[in-house]
Each structure stands twice: as C-alpha cells, then as structure tokens.
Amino acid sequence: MAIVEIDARAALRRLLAERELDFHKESSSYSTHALHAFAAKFPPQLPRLFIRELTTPGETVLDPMMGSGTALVEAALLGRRAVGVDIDPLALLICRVKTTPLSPLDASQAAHDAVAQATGYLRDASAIASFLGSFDSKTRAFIDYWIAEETQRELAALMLAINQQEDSQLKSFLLLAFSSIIVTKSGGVSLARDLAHSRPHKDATKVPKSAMEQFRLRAAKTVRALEASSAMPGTVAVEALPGDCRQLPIESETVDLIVTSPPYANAIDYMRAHKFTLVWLGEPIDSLTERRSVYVGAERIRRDDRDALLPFVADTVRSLGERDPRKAGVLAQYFADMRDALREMARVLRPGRAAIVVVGPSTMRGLRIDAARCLGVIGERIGLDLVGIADRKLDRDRRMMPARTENNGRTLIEHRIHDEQVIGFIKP
C-alpha cells in the first residue's frame, strides 16, 4: 500500500529530526558496493534508511544523478524497482555491473580466459602496435604522459582480450575490473596519484604495478564479492539509463521516492579521473573534454543565469562575485542547473512522495556557500515543499573528498569538507 502524503511528510520529518545520519561505524563494502572506486559516495546506509522508511516493496526509487549506483543497489536489495540516470559513461558501466545478477563461476572463467588471451597478445607485437596506433594524436599524448610504455602494452593486450568477449554482461564485468586497476584509491597502474579523489597528479618516481597481475587480482576480488553477496535479486527491475538529470528520460509522476547526491558546487571533477579509463574504451580525449563541460558543477561556463536566480541565491552569487566574478559565474550556472534538475525531479515524482537530496557546502575564494539552503529555496519556488534540512558529519577516511594542496604539494586535510546536509522535500 502506498504511503499517503501526510504519512510521508510525518515520516520524513521524523527521520530528518531524530535519526543519526552519520553511519561512521557501519561497513560500506557489503554486496557490490566496493567493486570500483568512486569519489564522494554516500554511505549505503543513508539511502537504505529513506528507501526502507518511505517506500514499500515493488515501488520505484530513482536516483537522477546515480554516480556509482549506491542508491540503486540498496533499492534492489530491498525489493524496490530501481531506476538511475547519469551522463557519465563510466558511472553507467559501474552501475550496470553492480546491479546485474551474474554467475560468479561464469565471471571467474571469463576473467581467466581474458588473462590467457591477453598473455598471448603480449607476444603479438603487431596486434599491440595496431591497438596503440588507433588513438588520435591528442589521446596518444595523454596516454604517453600518464602511462608507462610497458603498462601501455599490458593494457592494450587486456583490451584486445576483453573485446573478444561476446557476452555483453561478462564483457561489462571485465571492463569494470579493467577500470578498477586504473582508477584506484591507491597505487594503480598509471603514473598518477590521487585518481580516486578526482585530483590526479603525476608522480615520476612511482613504479607502476603490473597491469596483468592487478587485473587478475581485481577480477578475483570482484568474483569473491559476487559470491559473498546476495547480489541483485533476479526478480527486481533495475535500470541504469544514460541521460541528463536536467531532462530525465522518465514519464511524469511515475516515481515513489528520489534519493540522490548531486555534485557539489566547484568540488569534484569526475571526468578528470574517469577519462583515464574511458580513453581505453575508445573515447577520444577531445570528446571527453567536451562532454565534461556539460556536467552539473562544470568549471566551464555555458550559461550565466544569475539574473534569473531567486533573491537569497542571487545574493550568495553576488557575494562571491565581489571576490571572483568568474567563480560567481560558475556558481550561478550550478544553481541554474540544479534548478532544472529539481524541476525534473518534481515532474517525475508522484504527489505526496519524497525527494531526498544530499549535498555539501562549498568554499569558494574563502566564502562558504550554503548550498543546502540555496537548493531548499529553489525547490520551494518550483513547487516542492521543504520538510527539513539535517546535518551529517562526514567520515573523512571514507568519503574520499578531494583535498586542496599548497604550492609545495602538501595536502591540506583541514580544508576538506567535513559535513554535508540532507534535504527533504515532499511533492504536494
């Protein structure tokens, strides 16, 4: 039975006011959650709480900016229909593997075969040269800068082997294992440090790990995760859709709950890390740079709608403009993009149902931007009811927020984001 408006509103108000939302002592690596590094994931217990309390089995949960798919996994595990949308191709790959029932035995055999085939390709100099020669000049320059020559050969051999896999689900599994040896929390096979935090910098002293060995180990770890978890119930519908949160490919009033964590304003550049994988999957570096420019929170200004922003939001942008006019344009674009995203959320949500938006403050040119309050004001203007805003403290060892650095390269941990807000809306 669906939750009526008054019940959803009361339940949401209670959750925001009374529940502890930090979850610092809880494990985040169960089920398929830990299959691939991803910056700024929220703990799975956070979406799980709202999904469990605000929906019933069989209802539809949407994450319109699904990222690594945490909310989708939790919705599926709880027997809800899960729908996610994202503009980022690596996010789509990650989510589809995490939410697709896959036989551990089949996955293990596919990984074994891929390693054997890649070992054979390493002895075929012409095949390796042909693959590496397929990159355009800019993409090739990017790869040469970040990837050592021997590592390039191993990665090329692995991609040649993976491309031989005819089963689309097994191929996605292999591609995820491939990506996870490049975009890592530590180490990895490139010459970059801090890739998983989306702040890559080259370390010329780094000794890359063997790509072949890392792939074998990572694939085996992923198979163990599939074995240890209940994986995704085969009877639950899960969709990970390519699309833009500002123009959702979803029919109006078909969603029972939205749980999402949009990018922070001026905080995380996902493509900066994801392109390290995507170039190997055939995406030219120029196309990735262009794609990056349309992401929510992008630094490149496409639109400056500050004149159309609401007074409180416009005042926030204006205060930043006194310190840095360009940054003010970036912030105005962010709020305009989020206005469009919130409008789409309101469109697809059923009346009387909730939207949970988890967002953190940003510090731009020394000015703290209260993004949650701004988004609350925007949400109310487009017709959502703001039920409340709750604070949660971040676990600095798990959230993988990017850290700023001094000119000498030392990390300023104290400048990391320490908190974020959980905004609760109800559609009247």
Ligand SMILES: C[S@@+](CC[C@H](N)C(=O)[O-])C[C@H]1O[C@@H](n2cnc3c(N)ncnc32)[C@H](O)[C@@H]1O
The other form holds:
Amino acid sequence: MAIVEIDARAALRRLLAERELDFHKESSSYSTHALHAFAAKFPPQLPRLFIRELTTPGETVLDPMMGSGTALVEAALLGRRAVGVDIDPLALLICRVKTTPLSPLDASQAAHDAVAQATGYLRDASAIASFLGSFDSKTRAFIDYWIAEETQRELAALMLAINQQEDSQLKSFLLLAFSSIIVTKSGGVSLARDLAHSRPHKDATKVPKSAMEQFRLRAAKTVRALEASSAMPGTVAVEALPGDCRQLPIESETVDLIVTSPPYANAIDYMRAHKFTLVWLGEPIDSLTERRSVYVGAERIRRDDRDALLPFVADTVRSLGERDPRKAGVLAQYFADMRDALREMARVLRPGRAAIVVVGPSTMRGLRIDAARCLGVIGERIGLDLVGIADRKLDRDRRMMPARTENNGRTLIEHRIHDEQVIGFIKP
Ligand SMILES: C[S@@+](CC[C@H](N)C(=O)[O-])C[C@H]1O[C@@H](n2cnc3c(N)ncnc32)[C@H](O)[C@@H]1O
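Would you mind generating the form predicted together with the named molecule now that we have the form predicted on its own?
Complete assembly follows, chain above in first position.
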C-alpha cells in the first residue's frame, strides 16, 4: 500500500463541508485557460483548490474527461504531474496546446508565415478548388450550408498553409488558432449562431468577418497567452491522451487525485459544435456523427443495462420512463457508462486518495434528475467511500449551459441549470 503523507479523507471532508466552491467574480482567463471556447468548463479555482489541498508537488493528478484541460493546466501550474484523457479530438488538440510550453517567438513567426502563405494560396484558384474538392458529398453539403463561399476559400487557404508546417507543436498551435475563429459562442466566421454552448442555428443575415483577419488576431492573442503562461513549470510532465474514460490507458494505482466533470446526463453534444472545425482537419462528417454516439451522455442508445441499476438509480430511471420511455433508456445508458467510468477511476487511484466528480442535475421531461446522488450510490457500490456531496452555484454569466429544446421546439430557458454538485470519494 502506498505511503500517504496527507490525510486525504480528513482534508476532503473539511473542504466539502467548509469551503465556498462558487468562485464567482474570479478570473478564469489567466495562463492558457482562455485559448479556446469550450462548453461547461471548470472555473480554474475549483480543480486548483482540490489539487493544492489533496496532493503534494510531484504527485499525479488525473482528469479522465479532461475537456479543455482546466484541471491539467492547474495541476501543471502547481507543479504536479498531470494526466488527462478525452474521447474528443478537439479536446485533445486544445489540451495539448494549453499544456505544452512553446516559444512565443517561434509561435509568432509560424503564425506570420501561415498568414503570408495563405494569402498566396488565395490567389491560386486551382489549389483552393482542389482542397475544397477533396470533401465527400455529405461533408461538402455540411460546409456549404454553414460556411459562406468566400469564407470557405479563406479557410481552405489557411488549412493549405497550416499543413505546410512541419513542426507538430507549432502546427497544433496554428490549428488551435484556426479552430478558435470558428467554434465560438457566436459561431465565429461560420453562418451559425449559438455554437459552442448550445444548438447551432443558421443566420443567413450574418455577415461573417474575414477568416484571414480573425486568424491573425486569434494567433496574436494566443501568443500573448503563451507569453503570460511562462509561469508554468516546464519540468512537470503533462500527458493529454486520446482514450475512453471507461477503459483508461493508465496503470492501476498510479494516480494521487482525480478531478473531473463528466458530461451531464442530457446536456451537451460536444460533437455538434466541434465538427465545425474537425471537417477542415479531414474528418468526414459521417464518421464524426458516428463517433458522437460513444460519448458519455450520448442520445443514441447502444446499451440497455437497466436490470443492473441500483435501487435509487433504477427508481429515477423508472420515474422518467413513465413520461418518456426512450429518454429513460438514454438515462439508464448514462448511469451504466458512468458506473464503468467510476470503476476505472477506482482502479487507477492509489488507496487512500480522492476522486472529485463535479456534476449537475438534469431536467428531463420536466423531471429533475439528481445525478450527483445517483453517482454517489453507484460509486459506493463499486467500492469507493462517499465522503460527501457539496453544492456550488453556477455563475450563469460564465458557465453557459445550453437551453434544452422540447419536441415541440419550445426552449426551456427556465430549466437551465443553476447549481451543480461536487462529489468527493476516497478509495479505501
Ligand atoms: C464537462 S466536459 C469537461 C470540461 C472540463 N472540466 C474543462 O474544464 O474543460 C466533459 C468531457 O467529457 C468528454 N467525454 C465524453 N465521453 C467521454 C468518454 N467516453 N471518455 C472520455 N471523455 C469523454 C467530452 O468530450 C468532454 O470533453
């Protein structure tokens, strides 16, 4: 058994009982945190608190659903080893750029070169036509629907230039700047509105800004963030891995703390926004649509483990089933997936150490689903000790959650999520 120098259980109990976990009015854009929009990010102070209080420098912090990597950045800033996993290719790109020290001078030069090359490509009609002709018909139709013709030409020119970059870190930096001009709340240079945080809809009256100019501005902003984040200790190891939280590519009992926020039961379809970037990176739209079905919280039902649900969880699913049997299937699948994810967290944690899981309630067909309590019950069953569940209020201006849309198209603004829960487990 590992020698635990801090009493994680006592510290966790104290944090959950005594600490205010809202962190409103505190900055969330320092270091590399604001390089790219991402739905339902942690406020950085939340992982920071648990990492600081429950680990010592040099220990390993894991986020098995790392999203945009807030926990990884905070772990690195605090001199901990950081490991993150995500199934989403854009999350992986964002995390790698956020946590890899890059010379601001080199990045600035690479952006300058990319803009110069892209400007050249814009005058080369056959190169642009050949790039745009490489999409399959469905991907082509998606792009034609969402991106104005002139913008398509600029984006193609930028991608042709970015693909010339041979240094993989600089290329990732350029791709991140590229993505951050499209995947934004306002839909960036696409014709979409409400991208990134909600369901996109087309606004044919939108006059998109120049992609080339936006790229230049975003790249410069990214370089400034890289300059400001030089405080990140270059000596600590950060690993951002592609993978599935239900089958972690990590050895057993090697992790000192887990801090994570899984998708909510029915909240965000990440791929809906991320495909706006990923198609330009060569991913066919069909394979992206297929891939979204394996995310935790997916709408498409691929497993039905209802019989294996624990009593409180089964009651919750049954109540929903009385209103909407299909939605009950989606919820049952969510809890089955989260059971597998919690089992993996328990496997990789060292004994005596903590897992912090941040999740919110969902409203499905008018029924409030107490996801935190359900996950608490599931965690205990797979062998974790539930130390406590604390509430935190969401800063509605910040952590934008999507408005749900009912079948009749009515938007349920009133059902937006106002609070979420911080669940604390210890591996005995
Ligand atoms: C709420 S977000 C995490 C946000 C993160 N805490 C941050 O600050 O950016 C949930 C993440 O879970 C990821 N996810 C969904 N299913 C997954 C799976 N099966 N394995 C790993 N990650 C998954 C999503 O891609 C998404 O990035």
